[in-house]
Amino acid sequence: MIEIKTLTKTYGGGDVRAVDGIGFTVETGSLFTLLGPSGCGKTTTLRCVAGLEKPDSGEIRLFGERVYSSKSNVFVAPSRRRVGMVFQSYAIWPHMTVFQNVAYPLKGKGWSRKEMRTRALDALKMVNLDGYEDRPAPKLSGGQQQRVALARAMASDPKVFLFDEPLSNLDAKLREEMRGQIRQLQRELGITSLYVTHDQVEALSISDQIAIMDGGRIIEVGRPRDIYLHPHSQFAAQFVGLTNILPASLKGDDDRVGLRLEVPFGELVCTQAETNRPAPDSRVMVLIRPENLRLSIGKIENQPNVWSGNVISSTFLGEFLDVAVSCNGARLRARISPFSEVPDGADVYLHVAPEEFSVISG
């Protein structure tokens, strides 16, 4: 278990909050992202969870051992905390083979050469690379690489893994590949993780917790499902994949039926919204994701949350259909089948599910 307190660091004197009283707790066995833009501070808390930055103030915690505290003067070095870091440049050692770069770490830890070669060997074998241990570093491709970097921090038996954005430099393709096998390898071990990224479908994928960062702090946390689904922010709403954001006004709150709301180009009924329901009269904002949008050249009879547009543009995607909408001045944006044709100019209709959208405070 990971817990961080009020953690805090500064630059410049102070000017500069990189963290900014952060806290939250990464349980056993599971894997945890920061997920936000760059500067957003993400790997700035992650250096300090290493030991590679000491903060200014709050406490870090790992499976209950205090390794940062400022109240109590509390400082444990890098080299004492077991964790096992794979950063975003691989790190590998040029000059070294794939086995010495896997075994280099583990020299000074009091264990005898034939159990460094017994370690480094079974963690190559754990990312697929054994038989590669004689191979210069550098002859390997960059998903081989990244696959070293994480062989040489499995095999010092850590108790936590740090990832520093340890796939921003793949091609797409294999970070699709590289981030499956890192969620196996994790889950298999069962070794509990902090991970970072700025990549959105990435963190969606692997993580069982998402805390979203902005401005040296965390604006929310939750599973993927719900960050992604019902996020509780308009800054969640719109980092993590694409959103349309309305504003509307609440008329009214049934439990029966849910919130009656306002809008632009007419009326909606929401039955998901935040646990502070918000009162009577209130501006919020509506939050439809494009996916869960339904788009029909005739009348949609017999449902709530209908109303006629005009086709702005439609842009094939392959996996979709990008369709952009006017509905009575407001902009929508729709992704429907790609087998479906809507001619630019066409008059459509929307029709959105009551229980497929989020109302948020505005």
Contents of the next structure:
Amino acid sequence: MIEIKTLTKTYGGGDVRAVDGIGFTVETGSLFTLLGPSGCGKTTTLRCVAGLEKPDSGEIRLFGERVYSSKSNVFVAPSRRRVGMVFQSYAIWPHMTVFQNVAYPLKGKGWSRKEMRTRALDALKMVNLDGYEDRPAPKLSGGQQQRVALARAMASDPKVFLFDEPLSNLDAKLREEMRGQIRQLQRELGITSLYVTHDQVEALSISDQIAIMDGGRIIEVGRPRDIYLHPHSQFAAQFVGLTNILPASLKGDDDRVGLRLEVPFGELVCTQAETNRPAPDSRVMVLIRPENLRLSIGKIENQPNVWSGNVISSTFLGEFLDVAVSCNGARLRARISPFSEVPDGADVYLHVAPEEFSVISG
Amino acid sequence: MNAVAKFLTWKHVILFVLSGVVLYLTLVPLIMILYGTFTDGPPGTDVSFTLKNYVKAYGSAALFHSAFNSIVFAVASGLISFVLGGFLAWVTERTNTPFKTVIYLLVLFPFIVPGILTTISWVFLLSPTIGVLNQFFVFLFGLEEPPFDIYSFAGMIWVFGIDHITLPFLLMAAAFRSMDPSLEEAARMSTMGPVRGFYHVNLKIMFPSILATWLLLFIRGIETFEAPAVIGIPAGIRVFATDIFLALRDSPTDYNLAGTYATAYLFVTVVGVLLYLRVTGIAERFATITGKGYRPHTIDLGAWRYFVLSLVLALLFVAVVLPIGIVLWTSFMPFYAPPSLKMLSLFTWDNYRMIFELDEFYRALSNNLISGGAAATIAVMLSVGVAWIVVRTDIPGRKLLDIVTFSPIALPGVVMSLALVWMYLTLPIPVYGTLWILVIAYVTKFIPISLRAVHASLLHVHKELEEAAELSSTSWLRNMTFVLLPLILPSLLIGWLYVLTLTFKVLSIPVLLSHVGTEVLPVLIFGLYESGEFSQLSAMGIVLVAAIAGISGIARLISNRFSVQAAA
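In place of the form predicted on its own, the structure of the form predicted in complex with its partner chain is requested.
Next comes the full complex, and the chain you just saw is listed first.
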């Protein structure tokens, strides 16, 4: 378990607040991701947990043990924290063989030569690099080097895994493959992990929990599903995926009908049970993902949440057709089947299912 | 873990000791010499404070005369080096002149020849009595008198200038190479004519590099000892370096006055170095030097390229082949005589045989290897500590440590030797008269050079490589030994070899610090010159050049191998 309380780290004599009093808990055995744009403080937070940066204030506990505390002046050296870290640049030592890289963290920790060898080889086997131990490390491909880094991080039996954008130097195909491998290994070993990335797809696919960060603060924390489907903030909604954001006012909240909302082009009904429930008559925002909007040339009968608009433009993107539609002055984006074709300027009807969008307080 | 143990880790002890040694080496001698200028007795005696040294030194015309000579010498010889070196750089980088490899090798050659040997070779060439070229021209044109006199201000300037074309060549070649051709193309697209385009774009962009190169030459010129000693002293032309040298040779030696001269000398070099640092700072801002390898347009000289080639080869023949050629010739002669077919029958290996039977030669060689090797080792070790502190830590004062370690670059060899003499005659540390004082001097003088090499290589080691080690092992020493040092080992070796070759070349330091029994090779050559043993001197010079060439070759091999590995 990783517990972080009111962690603050500033640079330049306090001018830049890289991490601004954040706190969160990573449950034992889970993978927790810090997701945010560059400069949001996610990497600094990770480095504070590793002990590579010394925070200004706050507290960090790993499995109950205080490794940093400003109050009682505790700072445990990185190598004594029992963390395994995978770096963005892999940080494979180029003058060593694969085996030497993996075995190095085992030195001086009371293991016999034979134990060290077995442990290192086991770690290499776990990442499917058995047989590669005598290769010079720089001769491996990027993906293989990343797996050596992974083996090195787990060889010395760490309590915590730290990942600093480990996949950002790999090409798209390999990234997807490695993502799956990391997730599988982490599950098998049950190691509590903190993962940093700016890639939302990576975060959604790999995490148990995601914390969205911006400007040194945590904006919100949640399961990938909740972060994507029911964000609590505009920032989270916009950072993860594309969203149509519409200003609205709440007209009624009724257990039978659901939330009744007034948007610029008419009225919407929301029956999504897990969405936020703002106070009546308050200003709210309606968030509709483009893929949940349905488009039709003919009128859609007997359905709520139908309104008309006309097509501004459409772009073919392979996986889908991206259509911009104007509805009473509001601009909406919809993603529909790539087999559809809609001419520019066409009059269309838009529809969203009452349970397929969410509402946040404005 | 208690509080004391936490702060007194090996890491802190080692870094603290290394910085302490660097500060001691660089600052204490200067403080001692400054202290000496305000006292009235030789070092190590009871003294009282006085200003009379300053009154005497700065009140005499001699000081200002030397200052004037030093500056004129440095500016004029720098101009020769710059024009010739810059021209050669332009030819190899920006034209299609053939045989560039030959040009390169010849231009680089002076780097491995000690200044004392080149200076003596020009005496062989241009002395009014024995100079080969003088005799040749007298014979050829039936002149009444020899046309050249090396023993003149012009002679001194010529010798230093022609010997220093390598530095401006390398710096200007780098400047030409790193210029983005799109800047020139942009100028060509505009309405400027080619001449105005060259002036407004090339010259203005290159101006900081030009100024930096020229300032470096100026500092070298102010500092140099060989030409002023071998040529200036007999010609009666005094500069700062020879002033101090002669003041220390006088007996009784007035150390206080010599030290006061040194303050003026130091002032000039410090101003030069400060300007240089400022200009190179500006040069970085111009940022024409990026990591990108540009392929600038080369100018097609057409048939003219053979004319340019012959011009270049003629220049290099005079600058490089003639000086080393005459030394080589003399090394095979029983006595000094201008080359001729008749003399060729006297060809002999005796000089080489003789020096290899000479005890003094072996002693000087082993002194050189021991003191140079020790100095190179210490300088590289200190550089690793300083560079690591500067690059990898946020310890307060690290910038200052960097500057202090770099500061000996402004310290001329004779001034530093004087300061060290002063220091070790005062302090109860018995190194005066031993090889150790040479080691100390070499370390101090060359640490800026090894520091730059180590600093650059540390910057190339990705920070995460060290952080991964920091997470792996608690022992800082183990991480340094097994992770960092092996990564920068090739650069350390190259730095080590480079410092070693410098100790084989420099005369201005051992000339004041060597004593009977602690001579090094440049001092031995200087001594042989003063006693007129030209043939032996030449043979020894050739052996020395061969040794330096060998060491440089090894360094080259290491750097080639390493860069190939890094690219793979």
